[in-house]
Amino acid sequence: MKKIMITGASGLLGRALFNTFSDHFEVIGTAFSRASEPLVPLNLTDFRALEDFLITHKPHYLIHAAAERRPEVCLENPELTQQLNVSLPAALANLCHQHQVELFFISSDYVFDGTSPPYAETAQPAPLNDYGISKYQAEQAVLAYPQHNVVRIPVLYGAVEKIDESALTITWQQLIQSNAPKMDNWAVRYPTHVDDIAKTLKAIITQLDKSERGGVFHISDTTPYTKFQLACALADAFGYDKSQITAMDSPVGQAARPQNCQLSDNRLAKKGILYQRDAIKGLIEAVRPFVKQPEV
């Protein structure tokens, strides 16, 4: 049985990856602050411990899903961002090359500036914020090794453990905590379920020959939404008065963001690898456990 290592396996995407790969692979999931069985505690920034871990467990593949993903945090903590989002992936790429491990580095649609979507895998990145810059720098380090893979993904949602674990599920919290919530109606996003990302990655590894892998892959759903549109859909689903929601038609947030960085998954489309779903229905189901039911 092939062995796969997943970093950040306690996170939203990491959990989906762990569950999806467990039926056909021996999966080693690592985490740091939230490491509990069956996950293994590992400080990824201790590069010597990281190499020892690779030597001991000898995975065939490694999916690196651990990162700092919050643009404002990246803006405020440049040293932490450099360590987690750039130095660590660069070290992993080198270590995986030395120990013959195929690396899948999870990157972001935020490597693009959002001015000329959709973006093919060959499009030239031009990030706008510190988060996007860090991801692009890491991509360059990973792609220095032709056998490694960069996987760009958009904003994610799924079965969250906390309502604020996803930039989309937190929308419900923002609705109920404000009398007059304001929602971004400027940035166009392509919400993608973490289970579909995991299924796609599994298909890449199991269905594509090694000669067909390496380089950049895009994985994304294709239906556009603004956060305002998603907030209105949640309001309708759970009995919130959506007339109270204000649409913000200009950029929101301290860190600069692209308006529309749609990813075109040309490589996977040619291979017939496509997993998608209705984002509204999926988001409603992700939020439902956190909606207080009316007393009878």
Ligand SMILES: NC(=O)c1ccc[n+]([C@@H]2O[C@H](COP(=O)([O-])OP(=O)(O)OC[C@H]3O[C@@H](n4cnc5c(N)ncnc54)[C@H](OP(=O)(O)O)[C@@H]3O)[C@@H](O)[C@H]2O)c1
Contents of the next structure:
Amino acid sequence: MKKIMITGASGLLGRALFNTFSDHFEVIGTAFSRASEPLVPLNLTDFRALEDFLITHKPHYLIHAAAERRPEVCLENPELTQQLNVSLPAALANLCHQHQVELFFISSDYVFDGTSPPYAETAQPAPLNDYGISKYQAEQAVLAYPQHNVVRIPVLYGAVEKIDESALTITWQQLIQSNAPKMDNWAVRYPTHVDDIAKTLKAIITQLDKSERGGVFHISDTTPYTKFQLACALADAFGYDKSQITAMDSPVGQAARPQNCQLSDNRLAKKGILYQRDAIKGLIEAVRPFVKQPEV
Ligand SMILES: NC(=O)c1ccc[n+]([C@@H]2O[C@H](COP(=O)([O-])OP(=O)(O)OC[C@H]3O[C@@H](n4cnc5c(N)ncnc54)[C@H](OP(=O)(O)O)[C@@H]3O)[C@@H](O)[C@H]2O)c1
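Can you switch from the form predicted alone and show the form predicted in complex with this ligand instead?
All chains and molecules follow, beginning with the one already shown.
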């Protein structure tokens, strides 16, 4: 049985990866502050411990999903961002190369500036904020090794542990906590379920020949939504008066954000690897456990 190591396995994407790979792989999931069985505690910024871990466990593949993904946190914590989002993946790329581990580095659509979508795998990144810059710098370090993979993904949702764990499920919290909620109607996003990302990564590893891997992959759902549109859909589903919601037609947030960085998954489309779903239905299911009002 092939062995796969998943970092960030306590996170939103990492949990889906851990579950999806568990049936056909020996999975070693690592976590940090939320490391409880079956996950293994590992501070990834301790590079010596990381190398010892790789030598001990000898995985065939490593999906690196641990990162700081919140643009405002990256803006306010440049040292943490450099260490966790740049130095760590760069060190990991080198260690994986030395120990014959194929690396899948999870990156982001935020490496693009959002002015000329859709973006192919070969498009030139031009990140707008510190988070996007950190991801792009890490990508360059990873791509120095042709056998390694950079996997760019858009905004995620799925089974959340807390309503604010996803930038999309938090919409419900924002709706019910404000008398006059204002929702971004400027940025266009392609909400993608973590289970679909996990299934796609599993297909990349199990269905593509090694000679077909390496380099940049894009994984994304294809239906565009603004946060305002998603908020209105949640309002309809759970009996909230959507006329209370104001659409904001200019950028929101402290950190600069791209307007539309749609990812074209050309490489996977050619191979017929495509996992998608209705994002509205998926988001309603993700939010439902946190809704106290009776559903209409
Ligand atoms: N979420 C999105 O919408 C989105 C969009 C595009 C790209 N991405 C990318 O997708 C990947 C996964 O994102 P996510 O939303 O699943 O992240 P997340 O839920 O915020 O989880 C982050 C993970 O990183 C781990 N971690 C943080 N510091 C660590 C350290 N020093 N040592 C070891 N582990 C550490 C955390 O462990 P503990 O919780 O146990 O401390 C957690 O498992 C990231 O690379 C992110 O940039 C995410």
